[in-house]
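Okay, so here's just one chain, in structure tokens, the form predicted on its own.
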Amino acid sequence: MSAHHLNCEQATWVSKPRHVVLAALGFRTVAILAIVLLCSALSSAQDWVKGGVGLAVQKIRIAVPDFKASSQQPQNTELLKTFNDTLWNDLDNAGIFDMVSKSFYPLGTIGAPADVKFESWSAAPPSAAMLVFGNLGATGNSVTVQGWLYDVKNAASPQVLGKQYTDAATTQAVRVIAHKFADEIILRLGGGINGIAETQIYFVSSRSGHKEIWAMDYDGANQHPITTLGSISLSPHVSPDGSRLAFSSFTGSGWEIRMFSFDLNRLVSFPRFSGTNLSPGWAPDGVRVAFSSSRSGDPEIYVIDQSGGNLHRITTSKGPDVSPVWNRKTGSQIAWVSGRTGLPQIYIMESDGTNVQQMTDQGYAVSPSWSPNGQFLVFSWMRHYGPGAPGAQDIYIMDVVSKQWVQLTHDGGRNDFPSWSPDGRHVVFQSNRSGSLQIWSMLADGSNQKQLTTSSSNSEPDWSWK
């Protein structure tokens, strides 16, 4: 085996007496050694991510059993499993819990307080801080969900949280509920960042037959169309309130900045300009959208208000500049690619175009995202382009100030679109890792990769702010 197909794990037996090592290995000593700083770098580089999007903290082990029926109707079996299943994974889905393994879990049910044997839970094997417990129950057309939060190594006042929800007797009604109860679960726990789990991703799909602009919850589930306009719909971007969504459309004279606005369920009046209108970002003010026109002959940034109003130029290089997006706690900066020097990079500037920084210097580097705490960026990143050049499209991500940077996905097809949650724990992604173009979701450290979508081809997503 040659030194440079060892991984981390292969390497570390190098460790050994020096004199063993060298007589063993001679020459190829320093290039082993060098795999182990390498890996040393690496595991510091995770680290730090880690700690930069709010997964360094200790995972907290909570057990969640299935809630419990409170009455006979028949309807009850579906909607626990639904509720059941649901608030499972929202929280296996959250990135800070140890989820107890239901193998572990001591005989009989829970679903109130009485039920609780808090020594059952505390101590081995389930080994639980914390315990999720409740019950469910359908009566007529409606169904009442009752659910609590405890501290099992704290019987004298183990409450964290107790909840009451009543709603339709439905599967998406029970759905929502379960989404309720695990962003309260995630708020409390989770160092007072909400939860994502009521939460929407909107993203491009083709299988309507037309590249139309669609929406899904945040694991994939309910996807619906947006947009039914028969034509070629991209770059969705959903304003910080929720009540408008931008995106660019083909329009048969030209590619437009298009508005649907969520309240009146249609599409609104948004001024059109000549040329190539493309990438609309929004401003964390709700006020701005900054985008890339070719309106005076080459792409250039302009923003402009979200009625239409004001609008200015903030770039004048030569070299298409497009994808804009705004740092979204500041609202000061904002990231685009610029082609300027010749293949594209990432820059970042004042939002009024001073200040240009160049992020990126090598490669092909697109489509930045930036982190709700304002100090990361995602993108796509070609590092080495061309004919032969090794590596892939992947997902990297970066501190702003420092430009350190971390390589979240490997080699696994070509990754492109990364779009931050709002809680800054994981980010949503297109990949063509399974054949074909669908979307994909990971922690922010590059950990569990899941993908939300399986037909058609689906591309570009964006993730609700809240």
Second form
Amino acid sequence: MSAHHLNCEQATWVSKPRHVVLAALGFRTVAILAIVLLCSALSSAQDWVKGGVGLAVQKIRIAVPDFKASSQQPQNTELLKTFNDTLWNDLDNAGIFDMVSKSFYPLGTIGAPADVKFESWSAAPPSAAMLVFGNLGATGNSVTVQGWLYDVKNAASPQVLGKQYTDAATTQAVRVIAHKFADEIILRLGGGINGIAETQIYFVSSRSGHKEIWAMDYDGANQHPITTLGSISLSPHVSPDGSRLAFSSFTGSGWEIRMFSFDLNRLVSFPRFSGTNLSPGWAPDGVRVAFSSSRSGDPEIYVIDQSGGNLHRITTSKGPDVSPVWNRKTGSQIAWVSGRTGLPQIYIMESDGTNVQQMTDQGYAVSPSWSPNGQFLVFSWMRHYGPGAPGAQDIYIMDVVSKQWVQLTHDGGRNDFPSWSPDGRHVVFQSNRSGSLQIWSMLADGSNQKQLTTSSSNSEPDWSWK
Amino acid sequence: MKQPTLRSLALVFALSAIMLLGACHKKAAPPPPPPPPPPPQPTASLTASPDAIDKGQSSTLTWQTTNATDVSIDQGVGTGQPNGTKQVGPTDSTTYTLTAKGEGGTQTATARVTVNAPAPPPPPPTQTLSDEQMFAQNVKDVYFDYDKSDVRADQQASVQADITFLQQHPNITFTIEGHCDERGSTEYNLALGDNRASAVKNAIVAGGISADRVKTVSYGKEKPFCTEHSEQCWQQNRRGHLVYSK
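Show the form predicted together with its partner chain, please, the one above being the form predicted on its own.
After this comes the whole thing, all chains and molecules, with the earlier chain placed first.
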């Protein structure tokens, strides 16, 4: 019911431009017709998106009571709160769980298997299918966490998972433990797909006064700078193994592709080309990088090995060609943006430049990102563009084979630079809907939109591959 | 007969003598007592050193008087000792007058301190404008339509003016910056800005300017000229901007 209701709300948004076009035919009739048609179209579209991105229509009901303190050490209270909040948020953000409200939980705390009363969790009102519980205790400078995942409807053999973690007694270490435990649970209950609680998001921030590359945890915590070049740095893209970060930076005479090594914690050499060199995109093999270069006089897509060798050009069309991204599953195709027919549109081609297909044929379509399973593109689109058209720029997802698409954002403002999470269930993007340019995340069906940054201006997020 | 003649002579002589003696009596009167000496006249001298200063500097007045009971210098310097020095810093050329009054009279002396006017700025070298100034005055930017990178018809005059100037100044090299308005995507706008810079370069090179003199760079929407959200402002930002190099 709630899913249908949401779809109908979205339909009213989608139909707005049509009101203008069809006003002469009778505003009210057409509007209602449009809403009904789009509503039914969208609800089925939402279902194929959900299935495609691994967001089951039926979510698992999971209860996550606060872990129990197993130590009386003074800092235990704060560590326990950090752990409980982080674990809850990670499971809530996963997109595959129906979190049982804490107001339905039976009285009493659960710190160990002996405390579990199965019927009180499996029966109404909690009606939980799964139960997560455990304890946390700090002793001296270390903290130990024990956690369990129980199938409460299978009292004979309930344990799905039992884990113990020991680390430094700091809030940061406790956050990491919560992320690891959440990802274990998600791996077991989410169809074998790794969770994203330990992933990173790279982005551009101007909070230092210059556009620099920054990083943060997937949930917006631990925001910190990677570069301090004092110039303009854009378009961060982390390598599949997470060891390198490619980006584009203004060097005084032009734009160059730069390469940062996390192993060495510094920039490493990368070939310098004349002209405007932009938007590096990694192939899933971690060897090849596609980018846009105007070294020939016109911005074209090139492919180069990350070591700097084997440069070759794969497009030859006049006008901007920019923002190449690889099919993350096959590594055999590249999606990119081209202005060869006027306003920018999304295209795909084989990674050798053959078999070019135009994916969008109206408006202003930019910033593609290919889903980890290879099935979808997510991109930014002003579908109705031009004088008099509403200026909304929204995030869309498109099935590559059928070219069927669904609009994911409807909340106004300009939404751009979507990037898939490695589990394929999430998308991070930039939006100015709050009044300033900030990073947001959402589930890949458009639900659960959350603002991750608030300081200064932040843009061009790139989600790590694992 | 002889006797009366002698007697007459003697009488004449005597009468003459009496007359003469009478005259001599007046000459021989005692002199009157000398008058009291008059009071001495005051003396005064005033010098300024140096006697010419620049505005903001100071000069030293030095004065000497004698026989004066009241010594004063005008222009606010004041009254004081018979002899002395004082620093003055007039802002304009000034004549100082020293007045020394005494029983014997009043004496004045003057000294002038000339304040040099600041040197007037050199006259603008109308015949020697630098290349950079001439570039700024004569070279015109080229404006573009939305999402377009072809030089539109109404911009050809600017391009031609640029070509003419650059042909007349063959030693000037320059950079063409491609700029875009705030709408649309960061990455796409950087590529579009590159196309715009190249379009202006190509038009200028086609007009006979050597490509060696031209560099291009794209700023996309990273360095707007105008930050308002209006078409008027956006048009300002959709341009090829020519910048002097040397």
